[in-house]
Amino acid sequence: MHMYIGGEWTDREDKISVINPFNNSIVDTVPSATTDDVELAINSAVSGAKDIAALSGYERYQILRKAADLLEERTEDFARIITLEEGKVISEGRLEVSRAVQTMTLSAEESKRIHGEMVPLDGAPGWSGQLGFTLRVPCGVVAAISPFNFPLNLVCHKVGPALAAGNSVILKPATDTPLSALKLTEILLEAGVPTGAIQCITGSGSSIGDPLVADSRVRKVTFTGSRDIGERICKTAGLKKVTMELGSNAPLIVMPDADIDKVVKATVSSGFSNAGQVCISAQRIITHEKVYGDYLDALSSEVELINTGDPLDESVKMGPMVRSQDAERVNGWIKEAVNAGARTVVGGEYSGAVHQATVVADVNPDMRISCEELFGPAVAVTRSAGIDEAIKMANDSNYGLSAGIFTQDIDWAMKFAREVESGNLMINSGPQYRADLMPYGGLKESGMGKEGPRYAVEEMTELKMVVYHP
């Protein structure tokens, strides 16, 4: 496939191939872009950035709502690609795909409200009939730099949002998994996006990255991705708004009062779907003593039934990862916690991408598997003595993007919601629960600002005040 800048689908003679982490066939190649690239689209975005801010929010209204039944009308294309390009399990790269159609959709309704307010001057000392209110406008440009582990979905939130709200984009997808995002593009110029409006580059981070942040006409940048390349952005880009959704070891409380059958279903499905590849995966599994053993025994049973083998198979319940090194990396971490003491129950093996789900018990809360993000089919499960215990465990971390606790009393539910330093909370779900419309961020080094195509739509305007003198 072609990269789209400067109104044009665009080659180079460089290209980056496209890996099936499941078998390691080429199923494409992007070109890789270069600084000249970067300045070529940076030019087009400025010039298109006025295209769309001159569209009514009806007429943006109008262009999403068509990228968005497109993409529906073709799922099971973008269902497809996702799985060859990622390796997800195809039933949830149809799930991302619908969830993509929800976030477009959203962001299409957000066209039609943003709006200001009145502020009311009078409420000031020395007032002498000053009428005052706000209004919202685009940023201009922004960059849009996105994920692997979601390559439709998180390229809407950043996308959808800037579009509606009248800025143009310039979209850097992740190198492993460029190909959902092309398509994408395909359908919002489909659907009328203004031809500058839209640049999707390829390449890898470290060449075209940095000076894609640094320009000063960017003047927003939304990223997703690892902490270390979130503070590296921040101190590249300079002065201008940045959203930052980064990592996270995401913690979940089993208290002795919870249905344990409930608490392993939330489990399976926030551990290991993606192949753990998320950054809300329930890691850290805080179980209290009284059911800690119940717990392991029905989380055992349930775990040795997640098949891996070829994403594209609809009876297999985990894929790949997205690189075999990925893989290896997990493994390292479970055998170095495993020789600190800790035991494998399930899984433990990989070969090549696909890493077997794993449960890892009597976990020291200091072991690399659970105080930094494995981003990977592990889960790490520790004892707890009691909430205040837990909530203590939760909280030492660096992290602090989601957080579970299942449990039927009311008021260990809101101590943890108001002691637990998360930006997402869940009472009785894992941790991995997110609703596309919900304000979505986190708090420590998992980032800052909110996405949720409302909340992604302040953080991509600029609020003017404007006060009429009598």
Ligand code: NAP
The other form holds:
Amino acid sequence: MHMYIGGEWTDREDKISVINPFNNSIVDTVPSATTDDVELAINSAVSGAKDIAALSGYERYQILRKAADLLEERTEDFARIITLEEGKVISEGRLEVSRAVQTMTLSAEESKRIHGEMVPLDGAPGWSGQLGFTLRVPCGVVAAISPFNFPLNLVCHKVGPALAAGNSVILKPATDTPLSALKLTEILLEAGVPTGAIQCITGSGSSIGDPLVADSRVRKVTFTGSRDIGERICKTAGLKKVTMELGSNAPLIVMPDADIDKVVKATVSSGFSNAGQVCISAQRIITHEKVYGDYLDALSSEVELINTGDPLDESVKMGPMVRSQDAERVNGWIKEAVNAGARTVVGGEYSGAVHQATVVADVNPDMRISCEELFGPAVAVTRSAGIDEAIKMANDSNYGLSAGIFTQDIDWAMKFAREVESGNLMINSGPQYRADLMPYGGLKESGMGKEGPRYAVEEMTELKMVVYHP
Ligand code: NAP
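Starting from the form predicted on its own above, please write out the structure of the form predicted in complex with the ligand.
And the full complex, kicking off with our chain again.
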């Protein structure tokens, strides 16, 4: 495919191959953009910002509504592309498309609801007589940088609200998975987005990232990806708005009164979907000592059933990781934990990019498989003595994106909600839960700012204060 910059589908001699991680075949190629292409995209986005800001909220609603409909019509095509470029099983590809349709629909709705408010200036002594109100206006040009693991829905979470708010967008998808983003760009243009208001530039973040985020004409950077790249972008971006959706090593606390069958189901769906490559994957399972053995036995029986293979095969439950180096890394961390005294209860092997679903027990919290973001198909099970110790362990992390607890005790549940340092808190669910309309974002080094169309629109607009002095 070609990239879309400066109002044209553009090719370059230098190409990047998009690889199917299951069998290493080339799915397609995309151009490798240069810094000149970044300049072209920014110039075009500056004029596109004027064009889209001139549209009414209702016109932006109509465009995004149509884009959602077109996406829904092409569900099967998009699901296949997602699976081919990213490796998630096809049922998860379809689920991602249906969520992306929701995200675009919610964004369309938000186009109609952007407003300021009256400010009661006379509430302060001596300030009566003036009339104060706010205006919410677009930021202008938004740079949207997305990760590989949800190549469609996480792009929609940026592009949808940015366009709803009347901004132009320069989208830089992950180099491993640019095809879903390019196909979405086709849909947006077909739905009527003004040509300069969307740019989709393909190329390595390490070469085109800095000039894109540093440019002062870009007024907002919305980034989803790893902690280290996020930190680099914050430093490079300088004085502009940023939203950072970063990683985590999400904890799941299992209390002794939990329904173990429900916990096992939640661990499997929260820990192993998309081969564990989800920012809110259950990674650290902090299990009360009274149910530790029962939980491990029940979990092992279920995890053994997770078969791996070609993600296009409907009978396969888990596909490859995005790259073979990632499977190798995950395996290295598991072996390191085992050498330090943990034990592999299920799985533990890999071939190419396919890593078996793995349960590692007797994990010490300072082992890398627990204290860093694993981002792979393994869970690390650790024993705890009670709610206080479990919460302390959950908080013993630089991250704080999502956390879960299973308990029937309302006091424990509320203590968890109040004391665990996390942007999302799930009671009687695994941490991997996200409804696309909810405010979503992390605490600590998991990021800053919120997504979810209503909240993202706030992040992608500026507030002006107007005072009328009669
Ligand atoms: P990544 O390596 O940080 O890459 C994310 C994006 O940043 C890619 O488009 C990448 O481009 C680009 N990039 C790389 N260097 C850059 C630079 N110097 N300037 C600007 N952009 C640059 O992350 P990933 O491996 O794709 O995704 C996995 C990570 O994302 C995990 O840590 C995961 O937890 C996190 N994540 C967080 C959320 C959330 O909502 N909080 C959701 C999903 C994923 P290239 O691909 O060209 O390198």
